[in-house]
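Next up: a single chain in structure tokens, the form predicted on its own.
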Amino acid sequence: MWSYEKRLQYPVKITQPNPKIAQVIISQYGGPDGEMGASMRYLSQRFSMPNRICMGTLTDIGTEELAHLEIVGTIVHQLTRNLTPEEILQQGFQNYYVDHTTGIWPQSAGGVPFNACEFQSKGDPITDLFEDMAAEQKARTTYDNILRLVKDPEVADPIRFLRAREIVHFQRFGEALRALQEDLNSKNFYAFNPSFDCQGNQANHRCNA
């Protein structure tokens, strides 16, 4: 259960429309290492970790992501609101407008539009942990990369808050992940998750050692 919060995570006020930097910043809403991917994969993965802590933080994390998307949605909105056709023209927009107008719509900054096989929920549990952390690397590179063409402050501002929280999420799953191989190396680890035994293997029922 969610409770939401009618208001931005970060506020957004863009006064100069510029869809050019717009084409650049949705990859963040729908690219390879966007914020709809890391929602997905992380509220996928949590159903199969057997530590309550990892289980915990898959979850906020998940969720702060989903606030994520709302702020680059908001972003790419705000630069591309209002536009005339000469300048739909002049910056090279018309392509992305000719399918979907100026509404929001999950693709990268090349145009391939989002689709499943941008996350992965592989169910081993520091498998998963391990593809989060180089997930957030991936998305503060992608930031970064923004940030080297983005010279509007009202723009790059919530960019480098999005940018931030990125490594702060590395930092948590950090933290899970050693969480968890504490865990696996006592027998806490099989109280948690009965699809093992005593021994690792899998089995039906509960460690009762």
Contents of the next structure:
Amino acid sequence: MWSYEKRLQYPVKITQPNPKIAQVIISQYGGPDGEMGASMRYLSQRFSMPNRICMGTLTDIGTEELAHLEIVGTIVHQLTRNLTPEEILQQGFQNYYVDHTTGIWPQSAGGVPFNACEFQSKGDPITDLFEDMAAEQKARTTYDNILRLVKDPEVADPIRFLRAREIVHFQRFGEALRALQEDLNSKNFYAFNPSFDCQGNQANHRCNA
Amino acid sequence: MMTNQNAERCKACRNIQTLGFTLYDLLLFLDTHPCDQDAQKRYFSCLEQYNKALAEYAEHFGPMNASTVVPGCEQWEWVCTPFPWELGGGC
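The block above covers the form predicted on its own; next, return the form predicted together with the partner chain.
In what comes next, the whole complex appears, and the chain from above leads the way.
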């Protein structure tokens, strides 16, 4: 169950439209390492986690990613306000505009639509947590790439916030992975799928102690 | 120029964002450190301030969530106050 709070996690107030940079930033809405993929990845993977540290971490980081999706949507929306047809053509926004006007639609900077293949939910917690740590780094790299192109401080500021959160999430997933591995035989971490091959033998020692 | 009322609202909103961020960051920390007593203490202290700030905000500027809608208003305030992506009105 979710409930909505009528505020952004971090403030966004962009006064100067810039559809060229909006087309780059939309990749973090629906691109390969964007916030839509991130939230769906974590919120889907949590069902097959064998302990509650992993379940909780994926639930809460997945929820925060939904708040980040809203921040990125807001940035793109504010960057594409009050455009004239001339500005749309001058700034190369016409390809997006013709299909979506200035609505928000999940695609990559290259125009590739969002696809569930942007993430995995493998049903193996070690496999999934390694993917999650890599995903946080890929998103951080994308935000770094965006920051090299953005000159407007009103745009760079929330992007820097989002970048910093990727690093915190990487740390938390690393801790969740350690918690999981502490429940396993240290001589044989990768020999089997702890969720599928140990069914009925749930490792919850921290929360059940 | 921002009106006084809007400046006050922005200030209250920033306070909620700051408290909300601290609270959420502590939540993620506690997910992987469930036995950390100090973090729990900080979480509950922050939660108290956060709920208080949400209630005060609702009273002056409209509800931030459906559970803080103030009863007795003529109109349903939830849909009468700005959404966060609205420039110059959002939060």
